[in-house]
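Given as structure tokens, the chain that follows is alone and in the form predicted alone.
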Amino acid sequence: MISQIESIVKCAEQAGADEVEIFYVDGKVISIDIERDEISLAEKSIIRGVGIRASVDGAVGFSSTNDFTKVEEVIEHAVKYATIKSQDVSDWGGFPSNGKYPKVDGVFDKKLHDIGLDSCIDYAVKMIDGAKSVERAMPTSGNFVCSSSTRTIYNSNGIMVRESGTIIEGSIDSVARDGDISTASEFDISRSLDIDFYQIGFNASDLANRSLNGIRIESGEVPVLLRPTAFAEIIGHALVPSLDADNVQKGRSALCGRLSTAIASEELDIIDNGLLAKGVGTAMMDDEGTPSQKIDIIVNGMLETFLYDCYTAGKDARKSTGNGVRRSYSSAPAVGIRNMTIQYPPTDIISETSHGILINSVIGAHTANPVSGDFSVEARNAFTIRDGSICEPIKSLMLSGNVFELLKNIDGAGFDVRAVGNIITPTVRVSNQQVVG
């Protein structure tokens, strides 16, 4: 593909493009599926494809393929789509032109790049063994994925950059039975081969086991402690969409007109750091070739900025924040978080809580209203807290509220900072949260 770049650019210019961008990915993926306590599928596949964007008179078209005999056809499609577009043509600010990239650490592990299918199966089996090691518990399903890939981004404004990365992740669901039935899940993800897969399985089954024979509680407003998995789920679905500049520009965010105003607890900071060492979203550039950077989104509770890719940045006559993210080579970039980090002064919040509820995870956060921030979720693996100790499991619990009220009511955070995908957060305590028992 590298040798084809000049011919692609020439072809695009001949077709009428003012600018052209080439996004090429080459890599491999090993995937393993688990059903009950057995491996049900193990496969190794090649990822190779190219996405091409072309701009014509300020409009941008996109097309992609994994068949390199059809690249010229893809170029023509991208130019044609740009030609027939009419919206926002005067707002396009162009592809990036700054080719000075920062150094990032911990995004590539040669052990992962060289890993074989047999070794990956062994790691998946370790998850199963860990889950089976807990009395009364068994795994029900799971998944293992390991990938190594190289991105190449070229554009006619002078960007030419390549970067390799690796990632490995494992997850498993367990069920515990003792007259009562309880389920739980656990996962881990890393850029290097440093995950304890046995512990993933053990933790899932141990949590399912500890959740058996739960009690019922009264509905009302109580302090709620949200473990990283639970908090990240709510934040990811109820807050992140409101920070997307595209939603703000289209009036689909409750944060429209709220820049430089207080929207959260005074001690809360939220940053998005594309340079975070070993971060899942770390790279020296985003998926448009804009150099990665650290963005202060909320500082001392004040909203400082929204997140931009090149398109939305052009509409606001400003620079991209390096948040142009693609799902794959076959999708055009859109605004997305890199490594969103929640920061609050940490303390031993469980021992400091005289009365409250601890929630490990939630179901249904995807149903949150991305405009208003309202959410209603089912709590999983919840426990009562009394006199600074974790006590009985709770049988059933619903949690509802508004994410912006939640941000204002955060009054504590733990030391247990954890990466949940692209969100890095500790357990947070929220005062006066509505629960339905």
The other form holds:
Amino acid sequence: MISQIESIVKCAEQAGADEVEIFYVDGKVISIDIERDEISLAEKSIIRGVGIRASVDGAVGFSSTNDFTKVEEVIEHAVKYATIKSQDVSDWGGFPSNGKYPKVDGVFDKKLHDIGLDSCIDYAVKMIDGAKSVERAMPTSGNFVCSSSTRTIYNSNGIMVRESGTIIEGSIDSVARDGDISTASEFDISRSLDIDFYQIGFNASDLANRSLNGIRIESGEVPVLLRPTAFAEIIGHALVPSLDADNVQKGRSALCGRLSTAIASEELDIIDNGLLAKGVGTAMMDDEGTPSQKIDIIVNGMLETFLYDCYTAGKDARKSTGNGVRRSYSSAPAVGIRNMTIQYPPTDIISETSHGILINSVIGAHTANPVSGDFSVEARNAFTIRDGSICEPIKSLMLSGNVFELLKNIDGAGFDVRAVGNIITPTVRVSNQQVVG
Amino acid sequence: MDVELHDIKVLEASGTSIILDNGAIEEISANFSKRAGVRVLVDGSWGFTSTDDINAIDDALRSAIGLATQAHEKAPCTSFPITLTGPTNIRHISKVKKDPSDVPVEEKVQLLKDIEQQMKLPQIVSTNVYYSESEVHMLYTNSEGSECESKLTRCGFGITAVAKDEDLQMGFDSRFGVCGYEIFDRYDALSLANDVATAAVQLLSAKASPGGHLPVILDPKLAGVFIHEALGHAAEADLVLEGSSILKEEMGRQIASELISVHDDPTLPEFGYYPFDDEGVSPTRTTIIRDGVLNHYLHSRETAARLGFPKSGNARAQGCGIPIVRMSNTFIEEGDTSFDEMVEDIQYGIYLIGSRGGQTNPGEGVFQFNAEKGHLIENGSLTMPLRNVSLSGNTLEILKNVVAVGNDLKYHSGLCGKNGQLIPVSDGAPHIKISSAMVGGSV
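Could you present the same protein in the form predicted in complex with its partner chain, rather than the form predicted alone shown above?
The complete assembly is shown below, putting the previous chain first.
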């Protein structure tokens, strides 16, 4: 592929491109599927493909393929689309040109790159064993995934960068039965081989077991403690879209015009850190080749910045924050978070809560209104809290509100900081939250 | 050790998408791909290899046999008597009325701009129009001698409008089909755009929904999403086998009101259509519920063999992924009650319209959906418009509480996600009336 770069650039220039970008991915994935307490499938896939962007008169076109005999056709499409688009827009700020990259730690583990199927099966079996070790509970399904891939980004402004990364991930669902039935799931994800797979299985079953024979509760306003998984789901779907500069520029964010104003509890900080050691979203560059950075989004409750990729940065005549993220080589970059970290002074949050509700996870967060921040979710694996202790499980509970109200009403956080994918958060307590029982 | 079955799928696909954002072209992009997937069954264990190099199928086959054999030796899976049925030969090359690749990109862009113009109401601050087309050519062969080939074109569009006063509200609608550019003859995109914008503006003055247990009417779109999410997934036999479906012990039992019959039918010309499934099985209509009684699960070859049922042809995959049990076109059969009759005898209730999506836990039968909008029903008529109306509760309770089924079945297209794979489906339903359901809204 690298040998083709020169001919791609020449081809694009001949077709009329001012700038060209080549994004090339080469990787392999091993995955193991668990059904009940058995290994049902072993899978290996090889992934290799290229996305090409071309700019013409301040507009960008994109096209992609994994069929390298079609590269010329792909380039022509990218250039043609840029030409059509240039009639509408001309605020493109250019592909990045700063090729100085920071050093990041813990993104590639050679042991994971070289891992054999036998070890992968062993890890999957450990999750099953953990899940079976809890009385009344059994695993229902699960998944182990291990991937290793290399991204190469080249552009005609002088960027030529390549980085390899590995990810290992395990997840399992359990069901507990004793007349009543209850489910729970647990997962862990890392850049290196440091996951306790037995514990993932145990935690899923243990939570399912503890959730059996839930009670019903009254509707009303109560203090609610959101465990990292639950809080990350709500933040990811109801807050993150409002921080995307593209949504702000297009009037689709409730945070339009609210820079430098208080939007959250005074003690709350939110940072997006592409450099975080071992983070799932960590790399020396984003998917456009902009060097990764640490971005202060909310400091002491004040909104400091939105998140930018090259396109949105060009529109605001500023620099990208290193948040150009692609789903795969076949998608153009868009604004996305890297490692979003939520910080609040920690205390022994459960023992300090005289009454309230503890929610482990939620379902339906993706149905939140990304424009207004309104959400309505079903709480899963929820428990009552009385006099500083976790008490009865709650059968069914609907939680609804607005994420911006929620951010203002945060009045506590725990020590239990956890990475839920690329959102890193402790348990947070929201002083008064509407629940429907 | 014997290889009981292997199958090979080769896929060649191309697609174009255009996004018009606030009236200007945001993105035009094209993708071309080729990929192969090889699956092997060895004593109950599956091995699967997928690759971008379709010239290396022999290597992929060896790799898949190696994976299945190692998996079987290391952690043997309970073997099952897969039914070998002999070869199937199906060839389906879709005939579209207007091949989208014959329409110049410039013309498509102009059409999207015309659609966008229809949303220019005073309070609309932001618009988005999305168009996509794809053509997928698939070759399927297996060790039983099956040879199947299909070429399917899919086309569609989505429209979003955001309205603003002190607050922001959103309207959205979409139409997708297994068809060509004639999608725009089939649906009036211009008037749909106007409806979407009008809905967003009306939501600005809508009130938050009251919460509690109330009589509700679901519109066809929300009822379709409900039947897909809450019932359809629970009827997928892989979930039944795993023990994560509430329908596990319910076969032959009354699980819903007698008014309810539900089918899944891949042969209908809707967005979930396919001529053969991803295991080369010829698909048929499956009646999941007949007159309230659970009648059938949805099956792959494996789940059919394990549970001793006939195959239903419901194994589907995204691209060259591993086939899993999925729905196609799932719908509630039409009844005979008109919408007006449903509203008539409700003293105080809620009419829920459209869907912003939902999620369900098929193991416990708990679900949660958000309607796009709604109306309060007071003394037999629709009154105040409502926003952020959500519906949650227990699937079987809701199904038993159905007291009327409408005479106005409609299908809606969508994408369904399961195990990380997205596939095209459609949901169909008429209006349905439920005597009591838990509804809620924002404070």
